[in-house]
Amino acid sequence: MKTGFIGLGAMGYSMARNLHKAGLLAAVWNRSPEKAQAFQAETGVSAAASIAELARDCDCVVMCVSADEDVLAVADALGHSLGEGALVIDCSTVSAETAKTAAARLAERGIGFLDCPVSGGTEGAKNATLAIMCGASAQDFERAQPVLQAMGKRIVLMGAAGSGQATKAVNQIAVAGVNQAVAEALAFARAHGLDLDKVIEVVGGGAAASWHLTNRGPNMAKMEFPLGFKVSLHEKDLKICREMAASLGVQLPIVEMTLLHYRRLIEQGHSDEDISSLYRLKRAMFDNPKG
């Protein structure tokens, strides 16, 4: 299956590289052409001048872009350029309704669509160990297996179009809660004069163990926040979660609190840091208590 890739960001670049390693990648395209040209220089894979040019050489296209309007614009462009029977795999994080809309538009042209948001951060993208939650027909899911398996390790069909994005919203809410808890707990530990590395070691072996504590905690202890998942992108995702909850008449406290905290981080210039930089606010809370 000749595959194209659209969107060479922090996640997409590594995902495309893994498709290349698997011998599946025919071409790449990025809105900023410099990234596509750099990818071509590194791998020899063609950097297409347009989406239409990329699509002409492909049976399947994977996209990993930033926003709902980008997904629909790319899907529309692919719909006019891919042949009948082709597949579009969207690894972006957008609303379930956007996924359903994209699927319907492409179905009119005989093109299969899978909403396949991913989780696992830049490490998972690099190591091809991403968790991939999929919304698609069983037939399209089966056809897409070689492509999905080149990028991820845990790949699950959740239901029809939109189900992948709904599952990703579940993931993003849980990530917000874990980030809040770990940042607050480590700030509490520091305020009591504890050795944070020892705290992470012992607590990480008990009921409070989590991927976030083990993989982000040591950097938080050093006040270092190397990028795994940007604050600004998680904020965008949580706004989607907020809208989905609101459609059910519900407000989610963890989502609302985290959005408030991310807004403060962004205002302080930390939008491009990893979400573990939430520790900045938690530590400051103990350093400057309000009597």
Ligand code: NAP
The other form holds:
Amino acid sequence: MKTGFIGLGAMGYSMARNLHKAGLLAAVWNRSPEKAQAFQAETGVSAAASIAELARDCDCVVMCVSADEDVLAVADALGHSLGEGALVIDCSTVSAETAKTAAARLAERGIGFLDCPVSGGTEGAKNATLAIMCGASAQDFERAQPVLQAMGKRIVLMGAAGSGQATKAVNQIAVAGVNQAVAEALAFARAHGLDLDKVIEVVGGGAAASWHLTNRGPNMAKMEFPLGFKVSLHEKDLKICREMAASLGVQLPIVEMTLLHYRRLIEQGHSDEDISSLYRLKRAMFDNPKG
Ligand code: NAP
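Got the form predicted alone; any chance of the form predicted together with the named molecule too?
Next comes the full complex, this chain leading.
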């Protein structure tokens, strides 16, 4: 399958690199051309000048862009340029409704669509160990296997279009909870004068072990928050979760609290930091108990 990649961001660049390693990548395109040019310089894979040019060389296109409107804009452009029978695999995190809309628009042109949001962070993207939750027909899921297996490890078909994104919303609620728990626990540990690296080592070997504690805890201890996963992107995801819960008449406490905290971080200028910068607020709470 000749595959193209759109969206060479923190996740996409490494995912595209893994497709190249698997011998599947025919071309890449990025909105700001520098990233595509850097990718071409590194791998020799052609940097297309436009989405239409990329589509001409491909029968499958993977995208990993930011938000709902971005996915629909790219899907529409692909709908006008890919041939019948092609596949579009969207690894961005957006709403289930957006996935259903993209799938329906592309189906009108005989193009298959899979919503395939991913989890595992930039490390998972780099090491091709992403968890991939898919919403697609069984037939398209089968056809996409070589591409999905080049990027991820645990790949599960959840159901029809939209069900991959619904599953990703589940993931994002859990990530918010873990981020809250780890940031609060480490701020508490620091306030008690404990060595944070030792705390991470020993607590990370017990019942409170988590990916977030092991992979982000050491950065929190240093008050460094390199990407990772941007605060602004998780805020976008939690707003999707809020809407999905509201449609069932429910308000989720962890989602609401985390949205409030992320808004504070964004107002303080930290929107492009990793979500572990929530630790800033938790630490400040102990530094200024009455604040
Ligand atoms: P990022 O570093 O901000 O990259 C976003 C990419 O999308 C960039 O290449 C950007 O192009 C492109 N893009 C945005 N809007 C576009 C548009 N309208 N048309 C064409 N290209 C567009 O973001 P990321 O961290 O890689 O995340 C990408 C997606 O994966 C998001 O939906 C995010 O929620 C999800 N995700 C992220 C992580 C993580 O740990 N980072 C984990 C799982 C899922 P430019 O270079 O021109 O800006």
